[in-house]
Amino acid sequence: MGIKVAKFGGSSLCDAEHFRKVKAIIESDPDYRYVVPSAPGKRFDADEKITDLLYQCHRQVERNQSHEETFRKIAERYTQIARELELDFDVNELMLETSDAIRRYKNPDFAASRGEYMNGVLLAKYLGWDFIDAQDVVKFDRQGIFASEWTNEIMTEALSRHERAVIPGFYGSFPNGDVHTFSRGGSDISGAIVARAAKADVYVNWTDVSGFLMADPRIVKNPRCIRELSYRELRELSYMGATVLHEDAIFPVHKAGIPTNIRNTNDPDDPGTMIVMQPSPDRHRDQIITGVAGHKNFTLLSIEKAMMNAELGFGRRVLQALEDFGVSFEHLPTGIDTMSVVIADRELVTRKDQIIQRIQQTCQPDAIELSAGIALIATVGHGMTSAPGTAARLFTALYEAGVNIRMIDQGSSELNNIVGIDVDDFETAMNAIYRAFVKD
C-alpha cells in the first residue's frame, strides 16, 4: 500500500455538503493516510471567511472590545457543520474554549490559527481518524523562520504513531510553544511538509479548480488545462502570476522528490494537474509550451555608456545603488554599451530620484532613461528547448497582433522567454502568444 497525503482548501471544507465530498474522496482510496485541512472558506460571494472573522475577533480583543458577536458568526458555522454531519461530540464546548482562549492570549496568530484547528477537530471526528495538533509538530525558530529539518524530524516521529490522522494547516509554534502562522495560504505549505515527513508517494492538493490552466481565464477564453508540468515550470509560472498553489509549497515536496497532484473537490474524477520532477519524454510532441503568464506595472531603467563592457565593476555599482535603497530587481537584460534593469513600480514609488542620482554619481553614464507602464509576459515550457523556431513563432504572433516589444529576456536554461511590452497591450499580447502555440 502506498501513502498519499491530501490537503483540502477552504472552499473544499466550507460547509457540511463539502465535508461529505471530502469523506467520499478519502474513503475511495485506502492510500490516503494523512489529511491537512484549511479553515472554512466562503460558501457564496457575499460570505465571510472564517480566518477573516478570527482576525476581527483579535482586533476587538486588542482594543478591549467585546468579540462575542463576531465569534458567534464563527460558532454558528462550525455548529451547523457538526449538526448536519450528526457528529457525536460537544461542539459547543469547543467553541466556548476557543473564544475564551482568543480573549486570554491576545495573539493574532493564535486567533487566526483556530480556523484550521477547529476544522481539523471536526474533520477528524467525521472521518474517525486521529487528530495531531500542528502546534506540536510544526516548528519555527525564534525569528519566525520555518525550521524545516527540526519539523521533519518531529513530524516523522509523530506520524509513525498514527496509521491515519488529520493535521491542521497554516500554523505551528515557536520554540517556547507559542502559536505562529505561515502567510495566508500557508495550508499548502503545511500539506507539503506532512507529505515530506510521511515519505508520501503523492501529495494531493484538493481545491476548487481542476488544476493549472495554460493561461489566465480572465484574459484568454477557455484555456487548456496543464495535465503535467515540472516543478521548475511551476516556479516560473507562479512567479509570473499563475496562482493555484502557494508558491512556497513546492519546496518541501520538491526536495523530497514527491509529485504533487492538483485536483478539484467538486469534480473528483478529473485527473487535474500532476507536478513532477521531470516531464515525460513524449509530453511535448503536440504541445511545445506549458503555459503563458504575466504581470503588469513594471519600470524599465535603461543605462547607456560607451565602452561599458570594458569598465570594471559597472554592473555591480548599478545594482549597489538599488541595494542601498532597499530595491530588488526582476530582470537584467544587457548589451555591450547598455544595461537595463526591470523593477516593479511599487519599489520605485518613493526612491526613484535617489536611485537615479546615486547611479549618476557612481557610474557617470551617458544617459539614463526610465520607461514606466511595462508589462512582462513569460512563455514557459521544457519543449521550447528542442523546438526550432519557437522564438520566431512568438515574435511573429506579437507583430501580427500589432504589439511592440520593449524588452526581451531569455533564461540560460531556455525554459522561458520573457518579453516586456506596453501595459496597454497586455491582454492582446497574452491572447496572441497563447493562440500561436495552442490550436483548439
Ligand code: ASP
Given for the second form:
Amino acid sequence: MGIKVAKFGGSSLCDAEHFRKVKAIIESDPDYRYVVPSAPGKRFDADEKITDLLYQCHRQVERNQSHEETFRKIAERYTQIARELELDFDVNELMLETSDAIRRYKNPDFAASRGEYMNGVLLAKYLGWDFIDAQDVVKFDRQGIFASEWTNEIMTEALSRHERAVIPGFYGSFPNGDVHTFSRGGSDISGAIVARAAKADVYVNWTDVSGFLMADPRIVKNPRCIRELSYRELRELSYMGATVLHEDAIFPVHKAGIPTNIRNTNDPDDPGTMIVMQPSPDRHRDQIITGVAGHKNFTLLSIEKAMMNAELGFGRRVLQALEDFGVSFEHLPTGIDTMSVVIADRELVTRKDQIIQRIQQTCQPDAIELSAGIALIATVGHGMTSAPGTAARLFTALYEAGVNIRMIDQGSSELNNIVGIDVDDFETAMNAIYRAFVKD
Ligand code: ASP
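Taking the form predicted alone as the starting point, write out the structure of the form predicted together with the named molecule.
Now the complete complex, all chains and molecules, led by this one.
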C-alpha cells in the first residue's frame, strides 16, 4: 500500500455537491491518508471567494466598522454546506467564535486563514477523519520566511500520530504561535509540505482543470493536455506564465523526489498531468516539445562596442549598472561585439535614463539602444535535446508566418528555446510554433 496526499482547491470545495465529489474521490482509494483543503471558492462567475470576504471583514474591523454583514455571507456558505451534508455538529458556534476572533485579533493573516480552518473542520467531520490545525505544524521564522526543515520535523511527528487526517492549507504560524499565511493560492504549498512529511508516493493536486495545457487556450485553439511534465519543464513554463500550481509548491516535493499529479475534481477519471523528476524514456517518440508559453512587456537593451569581447570586465560593468539601480534582468544573449539584455518593462519604469547614463559612463559603448514592445516565447521540452532540426522547425514556422525574430536564447541545457519578437506578432508566433510541433 502506498501513501497519497490530496489537496483540493477552492473551486473543488465550493459547496456541498463538491464536498460529496471529494468524499467519493477519497473513499475510492485507501491510499489517500492526508487531505489539505483550500477555503470555499466561487460557485459561479459572479460569486465571491470566502478568502476575499475574510480580508474584507478584516478591513472593516480595522476601520472600526461592523464586519457582521460581510461575515453573514461567509457563515451562510458554511452553514449551507453543513446542513446539506447533514453534519452532526454545531456550525453556528464555530461561526460565532470565528467572527468574534476576527474582531478581537485585528490580524489580516488570522482573518484570511479562517477560510481554510473552517473548511478543514467541516471536511474532517464529513470524512470522519482527524483534524490537525496547520497553526501547530507549519512554521515560519520571525521574518515570515517559511521554515522548511523545522516544519518538516514537526509535521512528520504529527502525521505519525494520525492514520488519516485533514490539515487546512494556506497558513501556519510564527515562532510565537501567531498565525501567518503564505501568499495567495498558498494551499498548494501546504499540500506539498504534507506530502513531503508523509513521504508520499504521490501528491495529488485536485483542481478544476484536467492539468496543464500545451499552450494558453486564449491564444491557441484547443491545445492538447500535457500528460507528463518534469519539474524543470514546469519551472520554465510557469516562468512564462502558465499557472495551475503556486510556484513555491514545487520545492518541498521536488526535494523529496515525489511526483505531483494535477487532476480535475469534476472529471476524476481523467489522468490529468503528472509532474515527474525525470521524463520517461519513451515520452518523446511522437512529441518533441512539451509546451509553449509566452509573455509580453519586455524591453531589449542592446549595446555595441568594437572589440567588446576582448575588453575585460565589460559584461560585469553593464550588469553592475543594472544592479546599482535595483534592476534584475531576464536574459543575456551576447554576440562578438554586441550584448543584449532583456529586462521586464516593470523593472525599468522610473530608472531607464539613469541606467543608460551609467552604462555610457562606465562602459563607453559605440551605441546603446532600448527597444520596448518585445514579447518572449519559450518553447520547452526535454525532447528538444535529442531531436535534430528542432530549431530549424521553430524558425521556419516563424519565417513562414511572417514573424521577425529580434532575439534568440537557447541555454546549453537545450530544454528551452526562447525567442524575442515584436509584441504585435505574439499571437501569430504562438500559433505558428504550436502548429509546427503538434499535428492534430
Ligand atoms: N484561500 C487562499 C486563496 O484564496 C489560498 C488558496 O486557495 O490556496 O488565495
